[in-house]
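First comes one chain, alone, set out as C-alpha cells in the form predicted alone.
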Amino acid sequence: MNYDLAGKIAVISGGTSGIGLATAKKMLEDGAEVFIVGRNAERGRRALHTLAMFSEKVQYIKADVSTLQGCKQVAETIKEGPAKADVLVNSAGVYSEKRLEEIAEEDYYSIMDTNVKGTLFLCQSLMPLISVGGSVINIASDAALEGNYGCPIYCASKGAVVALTRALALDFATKIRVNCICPGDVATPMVEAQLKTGQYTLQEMALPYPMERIGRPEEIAHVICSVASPLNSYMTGSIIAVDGGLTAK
C-alpha cells in the first residue's frame, strides 16, 4: 500500500501498542520517519524490537502525555531531531467502565487527562512544528458517536476529542489537516483488559456489529495513513467511523 508517506516524519502518542503501533508499522513500511510515544519504557523497548524489523527509522520516546510537561518533553525531543513533524496521530487513550453513581474525582482525572488534556496539549505542543500541508488524526470512538453503556467518561472524553477536531480543523485549515477517526472494539490490549474481567466474553462483545466481529488494529490503521496521506489534501474536519456498522444502525 502506497500513502505517499516516503520520507515524511510522523508523531504516534499510544504507538507502543495496539492501533498506534499498528499505525507505526504501516508508516514505517510506507517509508515514514517515527517516532513513538509511550509512559511505559518496558512497553516501549518491545515496540521498537518489533517495528525494527520494518525499518530502523524509528524511535522511542519515553513520556506520560496525560501531562503538560510530557507533552512538551515530546516537541522538545523533536525540536533536537528532525525539527518538524508532518503527521502527528494522537492514539493515546484509556478506558473504563464505571456507571454515573460509582465515579469518583479521581475516575474522571483519569480517563480526561489522557484522552482529552493528552490530545489537546500534544496538539498545543507539536503544531508550531508540523509543516503546512501537515496532518493530525485524533483518535475517538464509536462511544463518541452514540451513547454506550456503563461509562459516561469514556463517552464524555471522546465526544470531546470529536469536538476539539473540528475546532481546531477550522482554526487550521490553511495549513495544517485535522480530522478524528471513531473506532468500534478492536482487539488490542485495552480490549483484552475488558475481557479479563469476565462481565463479558469476545462473542458477546462482537453481537451488536452487522459484521459480527470486532475489529483488527491493522484495519484501523489503514484508515489512519489513508487520512494521513497528502493525497487526501483536500479533507479535514471530517469524523470518520470505522465500526463494522455499529453506528450505521
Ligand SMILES: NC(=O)c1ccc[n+]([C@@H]2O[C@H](COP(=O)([O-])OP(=O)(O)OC[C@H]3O[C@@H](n4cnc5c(N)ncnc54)[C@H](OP(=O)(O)O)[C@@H]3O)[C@@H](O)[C@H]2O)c1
The other form holds:
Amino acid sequence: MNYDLAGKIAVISGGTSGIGLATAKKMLEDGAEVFIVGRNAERGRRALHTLAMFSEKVQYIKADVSTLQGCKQVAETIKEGPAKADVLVNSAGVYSEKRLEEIAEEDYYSIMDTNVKGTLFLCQSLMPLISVGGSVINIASDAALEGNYGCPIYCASKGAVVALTRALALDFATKIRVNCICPGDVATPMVEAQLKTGQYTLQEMALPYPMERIGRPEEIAHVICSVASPLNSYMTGSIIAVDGGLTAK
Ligand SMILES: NC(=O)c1ccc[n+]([C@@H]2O[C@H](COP(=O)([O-])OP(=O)(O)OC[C@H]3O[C@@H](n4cnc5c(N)ncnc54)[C@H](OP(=O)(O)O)[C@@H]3O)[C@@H](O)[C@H]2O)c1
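Output the structure of the form predicted in complex with the named molecule; the preceding block shows the form predicted alone.
Every component of the complex follows; first up is the chain already shown.
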C-alpha cells in the first residue's frame, strides 16, 4: 500500500516511540521526508538508527511540546530547513492512572500540558508553515469516546483533543484537513509501562476487545498515513476509532 506521500514533509511529535515511530517508518517507506520530535535525546538517537534502514530523509528535533517554547522551536527548525510542512501528526502523549481522590495539581499539568497544550500549540506554531491541502492528524484515544477506569485526567485530556480537532477542522476547512485517530490499547512502550505496574496482565487488557487482542503500532500507523494521504482529500473533522471493535458496542 502506497499513500502517495513522496516529496511530502511530515512532522511527527512523539515520532521517537510507539505509534509515532511506526508512522515515521511507513511515511519514509512511502517517500516522505520526516521530522520526529521528542524530549529524550537517547530515544531520538535510537529512533533515527531504526529509521535510517528505511530512508535517510529523517531528522530528529529534540523539543518538549508541553511548552510553547518547545513548539516554537519545532517550527523554527522547519523554517530553517524545508520552510514548509505537509503533514503534522500530534502523537506525543503521556498516560497515568490515578483515581480522582489521589490526583494532585501537578498530576493534572503533567498530562494536560503534553496531551492538550502540546497538541494545541504545536498546531498553532506549525499551521502557518503547512501547505494548502496539508493534513493534521491528532492522536486521541478510546478514552475520549467512552469512560476508562482509573484515569480521569487522561480521559479528559483525550476528550479535549477530540474537541480541539473538530474546532480546528472548521477554522481551517478550506486549507488544511484536521482529523483525529482514537486508538484502543496498542502494544507500545506506553502500554509496556502500564503492564509493568502489575495491576493487570496483557490477557486481561485484551479481554474487552471484540477482536480478542490489543493493537499493533503498525495498524494505527496504516490509518494515520491513509488519513494524511492527499488521496484522502474530502475528510476533515473526522474522529476515527481504530480499536478492534472496542467502542462498537
Ligand atoms: N499505546 C496505546 O495503547 C495508546 C492508546 C490510545 C492512545 N494512545 C496515544 O497515542 C499516542 C502515542 O502513544 P504511544 O503508545 O506511541 O506512546 P509511547 O510509546 O510512550 O511514545 C510517546 C512519545 O511521545 C513523546 N513525548 C511524550 N511527551 C512529550 C513531550 N512533552 N514533548 C515531546 N515529545 C513527547 C515520547 O518521547 P520522549 O519521552 O522522548 O519525549 C515518545 O516519542 C499518545 O498520544 C497516546 O496517548 C496510545
